[in-house]
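Presented below, as structure tokens, is a lone chain in the form predicted alone.
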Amino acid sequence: MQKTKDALLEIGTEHLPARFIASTLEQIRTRTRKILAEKSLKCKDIQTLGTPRRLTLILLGLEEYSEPMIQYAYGPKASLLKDNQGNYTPQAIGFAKAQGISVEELEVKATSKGELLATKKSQPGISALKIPPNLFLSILSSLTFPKKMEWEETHIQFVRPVRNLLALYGKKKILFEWAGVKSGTKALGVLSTGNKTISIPEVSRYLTLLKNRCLLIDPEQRKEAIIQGLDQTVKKFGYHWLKDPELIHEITFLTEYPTPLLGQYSLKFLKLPRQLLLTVLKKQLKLFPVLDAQNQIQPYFAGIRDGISEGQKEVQEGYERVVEARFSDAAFFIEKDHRIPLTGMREKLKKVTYHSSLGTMYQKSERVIALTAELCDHLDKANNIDSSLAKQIAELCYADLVSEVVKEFPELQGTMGGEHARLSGLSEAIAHGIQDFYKPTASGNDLPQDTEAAIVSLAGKLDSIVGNYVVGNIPSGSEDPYALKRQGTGIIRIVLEKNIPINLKQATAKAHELVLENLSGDATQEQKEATGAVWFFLWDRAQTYFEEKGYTFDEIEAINTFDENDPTPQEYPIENLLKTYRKLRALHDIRKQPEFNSLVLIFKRASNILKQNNYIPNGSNSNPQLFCEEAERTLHENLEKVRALVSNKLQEEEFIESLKIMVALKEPLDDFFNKVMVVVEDKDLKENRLKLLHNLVGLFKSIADLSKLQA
């Protein structure tokens, strides 16, 4: 058994953006695992740790030598080993000589190019001391970031300038140079102590020595220290703090040695809207609100400072001054906004440009009002939609964008609109609808609570997507600066999860019509045809939603039965998205039945026959008088029975029950293919049999195209 030692790489940098650290550590782990496998070098575990000023890789139990590797050298084709007389050919002899072996030692190996002559060579293991320099350099060079910097003459790029490299294998120093920095045996120290380095004599002492110098480089330890520290600090006062997972994660990667503190602010600020208080504390100042047993905000905040607790009182007072100042600003903005009613704010939207080609925010607001009215008109009365309420929400949903508070705190758009609506004497339903207008603001977030607010939210998102497509702001790959994918997913979620039976194809067309009316200048042909691209975009968002719900790719493909080459009227899947989703669920459930798989195979055969013959139906039904085989009569009779049985069920969208009934066609269809030749010389007979198969395939395609299902 080989001896093992631990290996260590610390990349000391200038302050890293907190949002990049966790993903970079995962990259390091993935790259290391891959490179070790390529070099046949084993270790017991790969550990990655990081702070704002260092990225650390520890290889626990790295073997001293790599595994011996077997390599093959390939030569001419195996058929050239011997000639017809059984003698070795010149090609075989030449290849063996070049490899330094006798021709008798040649082997025959199967490759992607066929059987070749080959020779096996064993490459001995490489010392681990020779591997880390290349391993560490490979890792450093392979890391990618959304943004990079270049700071030295070799023009190497990294997320932030690299200032120190620590590299050890057990007690031995690993020597290499990267970005103008030579590796050594010292780690970066604490910034507040003048950035003095810390000597690391061996890998096993690294974590302890850093901890003794007030450096917790394990993110999980820092996270636990943050939670426990704040728990103990706030508990002393009989309160608890608002545990925001995202903020905890961010602070974990903003600190190297978190120290808790508790501060307070003036009681008068509790009169400010709750969401405003939370936004100032959490978003702007990275502080945690303090709550009582009833979850009411108290005039305290919990925070984390980076470093030891010396001068804690002064640090606390500094935080308190900043909090007081920010809340004073917020109170000033609120007081200023309250002088203008929400309707007055809406008038100011006439001076706010939405887009140079799409007009002002006021014009956008008018489009959303018109689209909201259109959506309400198209919904059944059974949905009990209050059109008047929806219109009022639509009129005021953008008004708070010109408020002083939202200018200072953009995260509060909608929220402050609701607050101003209440102060303006409007109903709670209108205020709540305005607050819900932008929802969902992220994947998995809450949807608008009331149907009227959901409809206005749909209208706003559709207008944004269509407008951006018209002016050419189309998302591509990971580039989506206008968050159209998020808004598209929001539309899909609202329709499906709020059960709103809106025809998205018609709604998109109406949104497009309204956008073109506001378009500056004459619309180009491409702008006039933008709706098609939006339909495909929304269907793509729907497919992503379905996949996240656990449906397979082929199931999603199967329920999209739209074929642009088919002249018969068809329904695009987003026209009735609720119906499409019910079909998908039915197909997913029926697929679990064993007999369904064999039915799919027979269906594919029928579908392929129609495609191979480029069949276009002439008339609706096959003619029973032309049947001359009992199997085709039986199939026709069973098809008519099944069609009659599922007719009402399809109208009622009982798709799972319909598919269960359709499964009964398996046996007669199987018998038909065993006994009946479809493609015969008699044109009338051939046409009649193709028509029979077309009717059967069409019945199934009223739910799904089974030919798209994979085995």
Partner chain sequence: MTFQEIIATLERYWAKQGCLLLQPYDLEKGAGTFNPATFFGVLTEKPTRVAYVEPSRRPTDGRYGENPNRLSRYYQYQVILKPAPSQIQTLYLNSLKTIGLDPKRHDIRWIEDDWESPTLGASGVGWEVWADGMEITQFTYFQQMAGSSLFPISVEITYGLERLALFSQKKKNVYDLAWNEYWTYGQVHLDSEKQFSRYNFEEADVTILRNHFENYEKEAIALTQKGLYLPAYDLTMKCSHAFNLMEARGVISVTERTEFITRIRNLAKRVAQTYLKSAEKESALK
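To complete the pair, please output the form predicted in complex with its partner chain; the form predicted alone was given just before.
Nothing else is written out below except the one chain.
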């Protein structure tokens, strides 16, 4: 067993962006693990900790020396060791000499280049003291950030300036220099109290010494401190606070020593729309709302300050003034917005460009109205849709984009329109519809509540997708600046989860027609044919949705009627997405039956035979007169019996029931393959048998192509 000590690196920086810290610590761990393995250096544990001003790496129980490494030096081919007379060749002697050994000591090693003369070169272990400088340097230079900067003369890039480096192995300083900073034995201090550095005599005392200076460098501890601190503070008043996990995470990485804070604001601001109030507190001030037992917002806020509670009263009053000022701002905007009715705001959309080739937001709004009307028409009367309600929602859904509040807080689009509609005395259904228009949003999972709102929401999303496809803004890889993927998924979810039997193929075509009418300039051929790409895109979104729901890739393939090689499938899977989904569920369920798996195998055999014989169906049924084997007659009879049994069920889209019945074909089909040769000399006989198989395959294919399933 080697002796071990702990090693420590603290990268002291100016304030790192909160959103990068956790991922950077993760990078440091991964990188360290990799480098230690490369250097054959062992340690018990790798720990990373951090605050906005320091990234800390602790290697617990790092061995003093790396493992000795054994390497070989290779020379000429093994056949050159001795000549025919059994004497060492000059090549062998030369190589041994160069390696500083006698020729007798040469070994023969098999390599990818054949057998070679070789000699073992073992490299002794390297002192851990020597490795960390390189280790630490390579960590520092390997970290990646979405955005880097320069700040000093070596041109080194990092996310924010590095101002201090602490590097220790046990009690010993590890020396190196990076970005103009020499490593030392001092940790970065607390900025607001003068930035005095903290001497660290040995690694094991690092955490305690920092804690003594009120630095909590373990993010988990800070998170605990935030939650417990605020719990206690707010509980005193008999309230609780809205524990927004996103904000807690952000504040964890905005502070080195979180101290709870509670403040108050004027009762009058509770009249502000709830979402606006919450947004101002969270986005502008990074504060948490305080609620009573009924979850009603109270005129208090909970927050965190960085550092000890010196001057707490001043800090609290400072925050209170800012909160009041921000709320006054918001109230000012609201008041100004409410002077203009929503219909008036809609007029202002004429001045807002949506896209230089796609016209104004007003034109977009007109397209959404037209598309909504079309969708309402197409949906069965049985769906009981109030198309005039849908029209009203469609007219006003974009109006709030010109409101002061939405200009200030874009994330409140929809929400503010809904509030405004209510205040202008429009019906709750309209207000709700406007509010739900953008759902599901990036942050929320909710769907539009009413069917009418759901239809308008579909129309809006479809117009955005088709419009962007027409002007060439097509998402690629992870690049999706117009959030088309999210909107596409939104469409799929609305159709499936709100159970709206809409034909997405036709709807896309209509949206496309409307977009082309508004397009500035003549449409290119590509723009005229953009619908195809949108169909694929929507199907792709649907597949992703299915996969997330736990359906496997082969199941989805089996129900996919979208064949890239077949330009005119009978029915695209997005045409009746609800039906597609029912097929998928049925298939997924029936697979749990043990006999289904063997059915899949023989089904594959049937479809392979058809494929190998390039069977082209001619429409007619197989001729029972031509059957000469018992097994083929039985199969035919069973097939017709099953077909009769399931025909109604298929009509009613009872796919699972149908599949359960169809599984009965397994045995006769099995028997058929055991006893009957399909490919025979007699052409008529062969044709007739292929026809039988084709009919059987066809019956299954009305639900799913089982040959796509992995057995």
